[in-house]
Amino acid sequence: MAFLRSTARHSTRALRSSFTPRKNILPRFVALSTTTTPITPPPRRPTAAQNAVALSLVVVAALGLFLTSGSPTVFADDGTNHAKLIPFQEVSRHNKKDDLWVVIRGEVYNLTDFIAIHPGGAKVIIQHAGKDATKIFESIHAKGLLESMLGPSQHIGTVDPATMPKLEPELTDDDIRMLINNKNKPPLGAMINLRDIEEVAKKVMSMKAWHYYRSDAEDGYTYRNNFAALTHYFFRPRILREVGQVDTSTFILGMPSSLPIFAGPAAMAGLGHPDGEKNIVRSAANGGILYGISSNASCSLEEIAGARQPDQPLIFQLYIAKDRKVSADVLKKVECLGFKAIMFTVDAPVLGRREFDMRTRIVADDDEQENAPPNSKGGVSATIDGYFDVDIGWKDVEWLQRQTKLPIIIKGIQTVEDCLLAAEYPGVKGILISNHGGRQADYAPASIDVLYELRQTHPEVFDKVEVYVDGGFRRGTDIVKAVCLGAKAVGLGRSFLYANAAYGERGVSKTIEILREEIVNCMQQIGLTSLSQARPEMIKYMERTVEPPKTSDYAQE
């Protein structure tokens, strides 16, 4: 019962007659050397164009980030003998389009018939034929991506460590610039809020992680939309309530929650921290929230059950397959591994032109760039995309209805109209108002927005299905606000992945600690002693508005 005992201990803080003062907050976290001590950048070597890929890898290896490799993958028993070790200057002889294999994790394999069906394009794979390409391949897929994608005729075999080749990183202009950031960092401690957090994540990360999780779709007007929208509603503050106990803490799906709040399923983890999304399901737990777990997460389900507390509930975030088959036996697993609820994400059926992300594109040199296909998006994106189905329809909601008994929450509905279509299916317990976190269809509504539309016009669905929203959440106030208009909860993304990769798991501890104190102090303000008592009334839309702060949420960069 670890984490019902982490969510009621939260609660009852919360009940004392005064919100604990950060002072007692912050001696949970061990702060971070503060010093400014220039370092020497180490020497260098001139290089020719690298994959942008392959950038962030030597800077981790150089940090030393990485986990060590696991066991070996292994194939169900194909009766191939796999006993005999392969010299690796025997898998360097395969190294053209034609007959390429690569090393991963120790394990040999035959890529020649992969190359073509490759989301990520062919020239990254051709560009590691006859090499061990682990550290590129675990940067951005999960462990158990290898097994589903292959046939047990395209593993090889073992490669013969003794005859590995040992290679010295060389260092790039980026690498050195996160070598001295990541040295010169603020300590934790000195975070007040989650734009702080998000800004040293910015100069600690490699530029290819940041324009993957910081990306939006074209001008971007979604994305800062999402924040600027936030800034019409204000609250209409209740005095005289007695708010010396509040209490925050919530049922989703009848989970629960310290907070109105839930880790969202943002993909790539990994690309931050090598502990990934195990480092977001312990703090989780810790700080009584629930997660929902990416389809494209950086760590194995396996390896994210693994890591939760005995009793701690997860959400899994669903993309339909082209098979359907293969979703079939996600769920199935889904359900083994105890996960409690389906997110079933709607608002992504192509990839959106995520441009901050595209200006990475996985290839190594101009001629490169010059051939690739007009459609062509690159980017981290571009591995994910073409595995998940383009023709999804209402159908869809009933064939998932007759795949799993867990409750369903449909993520990325952005109009009035599929609120209502949606809360008729006997199956969807949760609508998720979302844009995709602007990275999708640029100029798409903010979901605060349409969560006061649904309010305004259709309240009754409030009763029907419980009602989230995402998008723009920075602040307490915001949360509280979503509230206020119905929203049993509100998922944050970005945020979380920001704080694991600037201070790994104590960063996104740090995260909803920060969040719990902001939603405190913002009940108390308005006259709320829990969250029961949140009303529509209490907030007002106003057409005018302050300027908002100038902080990299709000610039086009």
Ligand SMILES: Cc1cc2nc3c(=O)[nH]c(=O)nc-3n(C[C@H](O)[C@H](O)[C@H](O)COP(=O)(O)O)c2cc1C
Second form
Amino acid sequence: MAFLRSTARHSTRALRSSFTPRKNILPRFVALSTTTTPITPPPRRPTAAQNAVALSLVVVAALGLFLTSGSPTVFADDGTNHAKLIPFQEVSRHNKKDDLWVVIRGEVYNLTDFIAIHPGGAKVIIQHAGKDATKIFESIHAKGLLESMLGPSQHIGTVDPATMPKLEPELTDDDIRMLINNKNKPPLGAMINLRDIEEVAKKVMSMKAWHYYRSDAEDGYTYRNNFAALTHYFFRPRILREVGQVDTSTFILGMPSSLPIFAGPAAMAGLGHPDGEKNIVRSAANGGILYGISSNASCSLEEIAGARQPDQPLIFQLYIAKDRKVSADVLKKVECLGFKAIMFTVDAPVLGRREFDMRTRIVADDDEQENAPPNSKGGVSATIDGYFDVDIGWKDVEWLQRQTKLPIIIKGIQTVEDCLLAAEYPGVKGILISNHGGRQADYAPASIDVLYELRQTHPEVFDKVEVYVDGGFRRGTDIVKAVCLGAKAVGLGRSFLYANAAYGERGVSKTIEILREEIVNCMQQIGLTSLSQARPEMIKYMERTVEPPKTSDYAQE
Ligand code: HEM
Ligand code: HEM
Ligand SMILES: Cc1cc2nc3c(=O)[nH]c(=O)nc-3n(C[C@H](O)[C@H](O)[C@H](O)COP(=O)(O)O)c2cc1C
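Switching conditions: you have the form predicted on its own, so give me the form predicted in complex with this ligand.
Below, the chain from earlier opens the complete complex, with every other chain and molecule after it.
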């Protein structure tokens, strides 16, 4: 029903005309390719022969003997070795399968040999033969990929900028919608709450990016239940408590935080804003909160670390690769870069079936490969299954303890039983009750309900490890409820991505400030002057609930 309604809303023309890559996100291995170990990603649905090609590439690249393309290096007129600028007209002559140059960020590459092993297929590259492919390349590929996957001989030189053709804007319906909405968006000062910012993001983001952020698993019951469940917890406000001075600060694993919130690890902040995670890092520093960096970040770890304020602590979120050596290297690198804790995500052995995302992809697939067999699994899941380990188990928590001295947070716990198990590991200092924002198992319980059950049945766990929670928290009241039930801090995922997409760094900072005002206000209303006074007695669970406001996310569906 939701599907029928939503597709009816979008015109077929818009569906067909907008370019949508077959997958909406880069597989996780691309982000990991920032490690020093050369990693050549496996092609999608690889055959044995393709595997062999990929493997040989790793070996060849590691030896620094990358295949030469046989193309002539362009020398300066005076016969010296100084490469001269290449006129664009020269590039456009190499526009065939067997002689194929492209311009990416002003540099000319010979991709003749590369097309056969391009993980995204030969066809897209051939379509851009002899052209400037910067825009499409940057929209899909991680920074640093060119350097890590192409050999020096494939870099022909620099294009002469004076000869570049004027950009002919090829605007899709979606581009036009975004441009108009961006121009007309309300000023940041008009944003009163997080929903306001979310609404702006929905309008100004590309269809592809917005659907990736908003996506949830299957019918979205867990996604919506995260919001719905929160409406069952009411306060028992205390009065006459002299609430003139309110302290919202706390410590998360000993790291100071000005609010009981953190920015959760959410992939691909770059889909919303070109500065990606760097904006969130800077705003987190200004707002005095922590940020967990996704394994699948758009920016490289170096860029992210470089955007930090001196002494700003950051957390790294880890997915474990099949090849443990790769993950061990990532952990070493993260420690060297000064990250302060590891958040091990355990609720995504395989990706959830995110249908908004999948349907958008299938539309593009049909356009590109008319006779392609249906891919029931979905490209992203297939690729990730090949690279990340589906067979992760409790033994890997032990493995992780051996690999790092940093405190470990287990992210993605969905039952009280697993809270108890996780708290047994000495290296585990924190547990994050989370259902990945409803993106993994549909019908996983709302995080607030698991927190409540844990508080009721095993209050001792809160003394053993720090307990955090995320999923659907959008208001200061939501956050204070969780703190009353024992959460040390609450994570927000989509809200920071949306804010970054709508208003960049200022939007992320505004999100933190709105939450600060709401948290302070809530504490004053219910009689709290510090978070240590937030107790379970201040919460009452109500079977009955009230209609959600018409503007709220889950009310719309
Ligand atoms: C078949 C693929 C698609 C599916 C299943 C789908 C699904 C949805 C759903 C369920 C919503 C509402 C979610 C909410 O309100 O929280 C939505 C909103 C939206 N979709 Fe799609 N969509 C698809 C393709 C597209 C395409 C191709 C475009 C643009 C060219 C697009 C642009 C939008 C926009 C701008 C919104 C937000 C505006 C609004 O609420 O009316 N969608 N989509
Ligand atoms: C004209 C230049 C290029 C174009 C138009 C292009 C386009 C694409 C497209 C459309 C995809 C599929 C994305 C998806 O399914 O979501 C892709 C994937 C990919 N491309 Fe490229 N690409 C280009 C050049 C390159 C180069 C030079 C490299 C390496 C240096 C590269 C490495 C990759 C990788 C690693 C993937 C991900 C594999 C996967 O999604 O399964 N591409 N590319
Ligand atoms: C677009 C998006 C990407 C995400 N990527 C990751 C990820 O790479 N690693 C991870 O552990 N969690 C990831 N998450 C889950 C978040 O860390 C968090 O659990 C969730 O967003 C919280 O729910 P909320 O969005 O309702 O606040 C992602 C969530 C979203 C929305």
